[in-house]
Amino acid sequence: MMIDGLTIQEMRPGEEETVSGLVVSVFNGFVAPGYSEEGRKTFLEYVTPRAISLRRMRPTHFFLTAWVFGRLAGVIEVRDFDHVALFFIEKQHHGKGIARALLDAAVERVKRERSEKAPLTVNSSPYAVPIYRRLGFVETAGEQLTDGILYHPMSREIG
């Protein structure tokens, strides 16, 4: 499916603040209401511009960004070429195929980077479980709680 004006690219140096702002906005609107104070604090520390910048420099991490007509619409972070660590789409772009396009681009990058066949995993917030299911992920364990973060372990075979 073609999305007018969509560009997916590697996150560039200097975009950390913009990416952090999008993630925090979407998190606060959809995920944070179901989290404890500890969980919100833990998550918000993970997505500061500095934390994102430090992770972006790791050789086994990558961030892809989705831009629609030059405005940031979404981001995905993949850790160790096998785990989705962040995946957020701006509210106004929900349901338009941007998440699928970002995930497809990330899967292609993962396939290029690693030789072994292994699933892509994610620790989904309760809010996002139905979204990940539509993207081909299945739950691998029941709901978990770590440092106040409530999540559902999920995985997807990527071939």
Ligand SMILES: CC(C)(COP(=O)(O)OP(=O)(O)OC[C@H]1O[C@@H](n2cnc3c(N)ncnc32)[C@H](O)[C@@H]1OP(=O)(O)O)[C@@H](O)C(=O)NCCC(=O)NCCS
The other form holds:
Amino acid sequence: MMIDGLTIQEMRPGEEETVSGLVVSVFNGFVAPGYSEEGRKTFLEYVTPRAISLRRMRPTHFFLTAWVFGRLAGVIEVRDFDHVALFFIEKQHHGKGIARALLDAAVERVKRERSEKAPLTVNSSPYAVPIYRRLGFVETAGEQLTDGILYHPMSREIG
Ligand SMILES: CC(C)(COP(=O)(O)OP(=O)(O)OC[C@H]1O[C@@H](n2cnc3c(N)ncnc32)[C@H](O)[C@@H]1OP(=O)(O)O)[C@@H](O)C(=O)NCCC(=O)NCCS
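Same protein, different state: after the form predicted on its own, show the form predicted together with the named molecule.
Once more the chain from above appears, this time first in line as the rest of the complex follows.
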């Protein structure tokens, strides 16, 4: 699907604050209401600009950003080239296929970086489970609770 004005690229140094702002605002709208105070705190510590900046520098880690007509619309973070750690799209852009486009770009990147055919995993928010299913993921365990974070482990073969 073609999405008007969409560009996908590697997160650049200096964009951490904008990325963090988008993630926090989407988290507050879609995920935080189902979390305990502890869960919200754990998550918000994970997505500060400094935490993002430190993870970006890891050699087996990447962030891809989606821009629509030059404005940040979404982000995907992959760690160890095999796990989706963050996946957030600005509310006004939901349902346009931007997550699918970002995931496709991330899968291409993962395939380039590693030779073995390990699956791509994610700890999905309760909200995103049906969406990850549409994106080819299946649940590998029931709902989990760690440090106040509620999640569903899911996995997808990437061929
Ligand atoms: C999960 C999220 C990133 C998806 O972003 P998106 O750009 O709206 O997703 P897409 O438009 O690419 O849709 C992907 C697929 O899911 C489907 N989908 C989208 N929203 C859906 C919804 N609310 N319910 C069911 N299916 C949905 C789409 O139809 C599409 O499937 P299709 O191509 O087979 O039709 C976005 O909803 C989001 O930011 N959610 C809040 C944060 C969150 O929970 N992130 C996950 C953290 S692990």
